[in-house]
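To begin, one chain is listed below as structure tokens, in the form predicted alone.
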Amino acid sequence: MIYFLPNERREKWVARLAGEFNLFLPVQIEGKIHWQKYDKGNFAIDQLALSEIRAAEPIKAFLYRPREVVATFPKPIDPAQEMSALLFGVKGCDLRGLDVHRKMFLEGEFRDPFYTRRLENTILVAADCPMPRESCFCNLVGLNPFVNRGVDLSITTFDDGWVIEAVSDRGEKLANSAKDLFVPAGEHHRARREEQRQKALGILEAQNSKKWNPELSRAIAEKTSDRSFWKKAGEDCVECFGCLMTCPTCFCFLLYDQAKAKTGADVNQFERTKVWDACYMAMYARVGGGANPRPEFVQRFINRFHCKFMHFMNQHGFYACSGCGRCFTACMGKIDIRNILGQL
């Protein structure tokens, strides 16, 4: 069902969802789009950033936690019951890092206990983008910069108001409690929402009109051994991380113990702590006795593409990259990645 909130009803309805849920939004902030938690006191409509691209933090902080205690012993520990949280916002990049991690941490043989709770915990409420900036290219990957799968609820913004689509059973159920707010969308509104759609989506093709090399897996296989193009590929890397840090696909990880002080006789007197790992560190690849089979960064950084766009798509059939560009507006180098990629 789609509907339609007209302006002067929007905030009324996004305090209503505040009553209701732990509801982050996107605002922006210094001309940068960051996650806030909705703080009444502090909000105002006209702050939110629907319109934009993706905020700078990618929405797996969410779910997959930077660091958190996974186990704990003698006594164990159960993933905790948390109030259940609203994304506000979410955009179709975003949803690629959900797709990678329901592959690496709800499939296979082990479902991460973590991760499964917060998922099934978070409601998602996703807005499409009418104008994708330079550093864009989800359409090279596959994806659209409007949302029709994966969510609950999907909002194109207009200069009148919303245009609102229930997507799943819960999104119905969302629209249904506010019916006293939503009007029934017309055949205009939705003539207009594909309208604005196309627009963007052409704007993604215009600034993207070199595709990839449609076997790129296979043209990444064979340009492995040539280094020297490597070398080129990432010569401005100072290493900073900063491309994987924002990256909405990566799930590497890292599990280290740790011995607690005893405070009492059934205290917990081990932690096991996961935390998010990086390939271009030096030690990530480093195993008992000190070996490391990667030691040179080139070898690190061709790691990266072989496992976003030679062994994930091998494997599950779709690239870990969601096209977001934060990897670029995030690189101190300012490499891009379409320009490698392109040459392949």
Second form
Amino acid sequence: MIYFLPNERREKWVARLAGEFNLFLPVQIEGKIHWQKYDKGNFAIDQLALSEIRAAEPIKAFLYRPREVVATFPKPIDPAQEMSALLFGVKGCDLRGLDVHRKMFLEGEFRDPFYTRRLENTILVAADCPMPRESCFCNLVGLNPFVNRGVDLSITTFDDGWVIEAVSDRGEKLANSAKDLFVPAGEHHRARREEQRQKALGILEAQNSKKWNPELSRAIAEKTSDRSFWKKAGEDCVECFGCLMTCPTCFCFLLYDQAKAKTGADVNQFERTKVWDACYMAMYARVGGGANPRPEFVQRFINRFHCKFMHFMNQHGFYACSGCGRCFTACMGKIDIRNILGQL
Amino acid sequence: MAAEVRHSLSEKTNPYKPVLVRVERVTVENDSGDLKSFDLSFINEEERFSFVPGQFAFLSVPGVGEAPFGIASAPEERLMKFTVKRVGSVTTALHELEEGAVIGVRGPCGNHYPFDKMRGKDVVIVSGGFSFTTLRATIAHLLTPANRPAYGKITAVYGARSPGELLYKEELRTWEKGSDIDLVLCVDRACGFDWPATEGLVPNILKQTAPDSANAIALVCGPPIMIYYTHPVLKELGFKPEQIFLSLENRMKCGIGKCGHCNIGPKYVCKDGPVFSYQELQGLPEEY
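Having seen the form predicted alone, please provide the structure of the form predicted in complex with the partner chain.
So here's everything in the complex, that chain up top.
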């Protein structure tokens, strides 16, 4: 079903959602978009940056925490059930991260129970990107600046209100509970939405007019042995790992153990913590005995391109890249993967 | 074979959480004292897991950390054995353990040696140094009276730097005397000892032993230098890439194909390995 929410009712709906869920939304702070927890006393609907592009932080941080305790022993402690989270204003590019993490954490022989539980308890409300920025290239990785799958509700913003589509059963229930605020939308709303979406796509097509090699995976494979190409491409890297830490699709992690407390009752209780890792780190694949399969930076640089654009495509049929542009926005050396991939 | 494996790591349990085991026996394996074997029993019998030789598991010392090790015992043995070389913080903490200590184990992880392919064939085992662990498990498994008739001739070439560095010496002596396995032991330097009798490097001794490749599978595990010089010998003996299986050791954290650390190209050593055929490895980058 598709609905319309007039401007003057938006604040009421958002406040109502915040009463039911842990509500996170994108707001503009000093010219940048950041996720923020809804704070009733300090929130005005005008702060909501729903029509902007994705936030600085990838939504993976909500589902796959930068740091979390995944086991305690010898006494097992069941992590307390968290209140359901609602991410309000998820973008088309954010969903690629979810797709990659679903493949990594939910498929195969073992499921990650932490990711499973968080995903089940997270409601996703998407919002179109009517005005893509220069850093956006989601169209090159097979995505759109709008969402009509994989979320619960999808919002398209207009001057006079929001067109809202219920995409899942859960979304339909949410819409039903807002029947007093929503107005049923008709064909002309769909037409308006379509027009705006095509306009956004047009902006993306124009700024990313040079298409990547349709056989990109093979092109990367063939270019692998040309070390001078990759050395030049990565020569400005200072190995800060900002690109990987802000990447919505990166999934690597480290596990480490420590005592729960240095003194007292918990001194013999241990915690195993999972923390994001980065494959650019020199020590990333080094084994206890000292051997390192990728000692040179160029090997680790190539490995990143292989992982995202070759292996993931070959195994799962899509790139492990969302086209969000966070990697080169964060990069101190201004290494733009669009330029590298465009040469292949 | 794989269907027999019952995992302690399942969706219902937490795959990051170890189960508790007790150290029943600690054995110093070599003269330098940096190799110790730990025989472990499960504290809760219902947490016991089965495995197939070639698989590995993580041992964790509470508060220090965990590291992956090949399982050195056969599934038929009551206690689960791990042999650990002291190299870093976790292995040092393991070496300091005494009998009775309680530690964690998480596994079994990875694939195993190709017993389905080995059935009815000769088995050639080539190993050097302390990586003999999962091959000790393999030999013990193959030599179990119930299993032995299913395989042809079993030949093993196992070498170490010096006699004192050979693992599981008592067992080696027993196997050497028996007729179920043709065990050739060698050392780089005999250092005046009369056992084992052969002095020489593993690839050379393999060449002299010259096992028949016609209907055989070769299992290779050892230091990179040994593997490097063993390949040409196996090739010369007529082994094809699909007849040679190697066990790899890359850095691993999760052991369930999620954390990314052990990748070799698109493969994860913890999930797709650690056992790979030489044929499979030929299509992968040499990052191992």
